[in-house]
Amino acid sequence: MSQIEWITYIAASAFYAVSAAIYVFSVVFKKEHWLKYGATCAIFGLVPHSIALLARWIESGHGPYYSMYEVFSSYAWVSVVLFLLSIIRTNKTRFAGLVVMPVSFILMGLGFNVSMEISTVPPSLNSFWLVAHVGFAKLGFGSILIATGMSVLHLLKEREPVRYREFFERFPPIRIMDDLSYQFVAVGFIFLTIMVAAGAIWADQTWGRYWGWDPIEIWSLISWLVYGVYLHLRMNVGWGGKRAAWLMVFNMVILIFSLFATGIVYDGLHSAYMT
């Protein structure tokens, strides 16, 4: 790891930490006007974070997808980018920083606890389909993380104490938060579908089969299925509101385990690439 990467990674982590703290405090202390400072800190963190990723890319000669450090860092970067873009698209998602920024900071922190050494990438990883596989995995996670943030806000608003009603009324209406969560999940599900398909094509190029029931493949399929079930319940069964919000929180736990823990917990073909 170069000195530039190390300094900018620390700077980004610090800005994300401040941003996460502001979002949490803005809800705890009912200070809506603090939210803009949380977003500003996220932007300030994104600049050195981008430099850190670029420095890593130049030094290693490959994208940030090989080691666990690169995985944690790149997932945090994509999540923050999508969150900030969502605020530009609709200001109603700004409260979702209550979930997005703490999770992004935790991912950065996890990057400090794994090896940051640069490893040689085997020829089997030099594939367009691998880039598509990991790229759409990050996009899927970032989209669904925003959806989960809206679901958490939904649950908070439903339980609002009477004395804090004036503050919680500044949240988007429950119906709108429910719809936004659904929309971001729908987009994330498309990304996860492409992730699974691209991964199967890459697996065929690398190992000579599209599907081998590797633990990570199994958990990727489980993650895809639980969000497929969510969408089915929303579109065909009429689920919504509190039940759908709790299901989103549960599904996010499964997705996080699938993306970040399976390569550590299980031995398999993918584990060799998650060092």
The other form holds:
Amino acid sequence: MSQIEWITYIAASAFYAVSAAIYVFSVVFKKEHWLKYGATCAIFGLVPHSIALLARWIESGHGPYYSMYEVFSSYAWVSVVLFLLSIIRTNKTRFAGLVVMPVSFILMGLGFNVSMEISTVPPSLNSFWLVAHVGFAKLGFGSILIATGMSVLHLLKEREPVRYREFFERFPPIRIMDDLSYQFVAVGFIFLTIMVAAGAIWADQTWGRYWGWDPIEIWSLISWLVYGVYLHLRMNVGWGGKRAAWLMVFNMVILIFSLFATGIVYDGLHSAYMT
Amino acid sequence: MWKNISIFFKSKQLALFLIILLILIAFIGSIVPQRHTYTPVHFESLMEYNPWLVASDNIGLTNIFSSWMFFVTVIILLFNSAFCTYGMLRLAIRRFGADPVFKGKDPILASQNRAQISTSKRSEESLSQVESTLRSKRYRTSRNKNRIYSEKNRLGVFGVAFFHLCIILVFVAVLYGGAGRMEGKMQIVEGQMLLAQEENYGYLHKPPLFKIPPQDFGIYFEKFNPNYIKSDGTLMGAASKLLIVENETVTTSGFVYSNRQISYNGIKFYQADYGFAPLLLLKNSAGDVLSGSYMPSFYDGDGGYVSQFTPTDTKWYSTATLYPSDVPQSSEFGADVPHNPKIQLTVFEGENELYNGTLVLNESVSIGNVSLGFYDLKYASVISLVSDKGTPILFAGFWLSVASLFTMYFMIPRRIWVEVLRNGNGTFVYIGGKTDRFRSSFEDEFLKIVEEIGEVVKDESD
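What about the form predicted in complex with the partner chain, after the form predicted alone?
Below: every chain and molecule of the assembly, starting with the one above.
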């Protein structure tokens, strides 16, 4: 790991920590105007974070997807980028930083606790479809993290303790948060579908089979299906509101397990990078 | 009867139940060790110490993805999807074919979003201005007297049905591909030619429903490259050059390595594994070869390449572990390059150990009145031959699903109704809007449109 990567990674983590703290304190101390400082800190963190990833890419000669450190770092980067882009598109998602920024900071922190050594990518991973597979996994996670953020805010607002009423009134109306969560899940679901498709093509090219019921494949199918159930419930059964928000939180646990834990828990295709 | 079947299979609750059941089956498959992920010997050893695994095995949970429970769930889900899709398609076609006109009892009152603007302008002028505003927002409009109907993304009504059709396509591709899938593995030594006939396969999975068409080609393993480098300079590791020969003509050829296969006649050729093939010969005291051949040997995970063999006309049983090189290898992902190779050889006759020692190249050992020697070393590969006609359909289904999801979520039908009414207090523009999905983003657009209409129809005196 180069010195520039190390320094910029620390700087990015520090900015994300401050950003996460601002988001949390803005809720605790009912200071809505602090939110913009949270977003500013996220931007300040994104710059060194991008440099750290770029430095890593140049030094290792491959994208940030092979070691666990690269996985944590790149997931955090994509989540922050998508969050900031979502704010540009609709200011209503700025409250989702309450979830996105702490999660991104935790991912960065986890990066410190695993090996940061550069590993050589084996030839079997040298494929366009693998890049598409991991890229869309990150995009899917980022989109769904924002959706989960909106769902968590939704649940907080539903509870609305009297002393926080004034603050929660500044949140977007519940139906808008509910709808935004739905929109981000829909986008995330498209990304997850592309992830599964690209992974199947890569597996077919490498092993002559597109699906092998490997634990990671099973869990990616489970993740895809649980979000399919969510969308089905919303579109066809009329789910929404609190129930849908709780389902989002539950589904996020499954997605996190699927993306980050299966390679550790199971001995399978993705174990190689979970070091 | 048909009606009841139709109602049962069209049920959205059934779809939900089946998807959740599929999730549960998948979950069980992820926590109960599955037979297909272990060798039979390894799996049996797992069962020795795990009574829960034995119990799971007895009720079929260790082969859950080949179980009747899984197949029945998938088949019912396929029927359910087909019935639902039929209903969705009918509805979508009806909506798509409907006249784009302002009709119905009071669509504005029934809309999700409504607005009212007053103006002193004449009705005709207001209607023209409203229409041009809607058109500028890419809405297609139709006017009937004092009413305007406008819509955009009409094609989006097919989104949900299109997605479900794609899911059916994926199901069908998996079933069709699975029913006709052929997969075989051949161990082949550098310089060897093997015909694609059943006896030459080390492992062969025949298609359960279809016959394999006669295969008259042969596979010639021309050479092995332990460190193959692509033309762009990328190191791809171990690669085998194959020639597919039919009627003494080379029909196709090329290197196979990680992520690259060659294909011929609907069959893809992969390099599944690679190793070495030492030539072990049994000779008599006069030096005549009694038996022997190149013995394909594959990595044992501990630096050696193992093969087991029984020389013909003997009751011997032998294990040879080849150590191809005594120098460190330069490439992390390439194959070992032979350098002073040696073989750790054990020979048994029944319970008696006849020999246990090491041979270097061109060395032999006398056992009784014969000698066993190590005379040559070549590379060996395991070539996997796969034919699955469902794969291209499956991938087409995947990408069409992605396209259909885009249609579902980015081409959402939106409709706006406008009615201009004049009464004693002036002219009023009533606006109503509806979207199929994502009300909040439509709400933003609706508010902008109302604002713009308000601007254009406002009194000039203001």
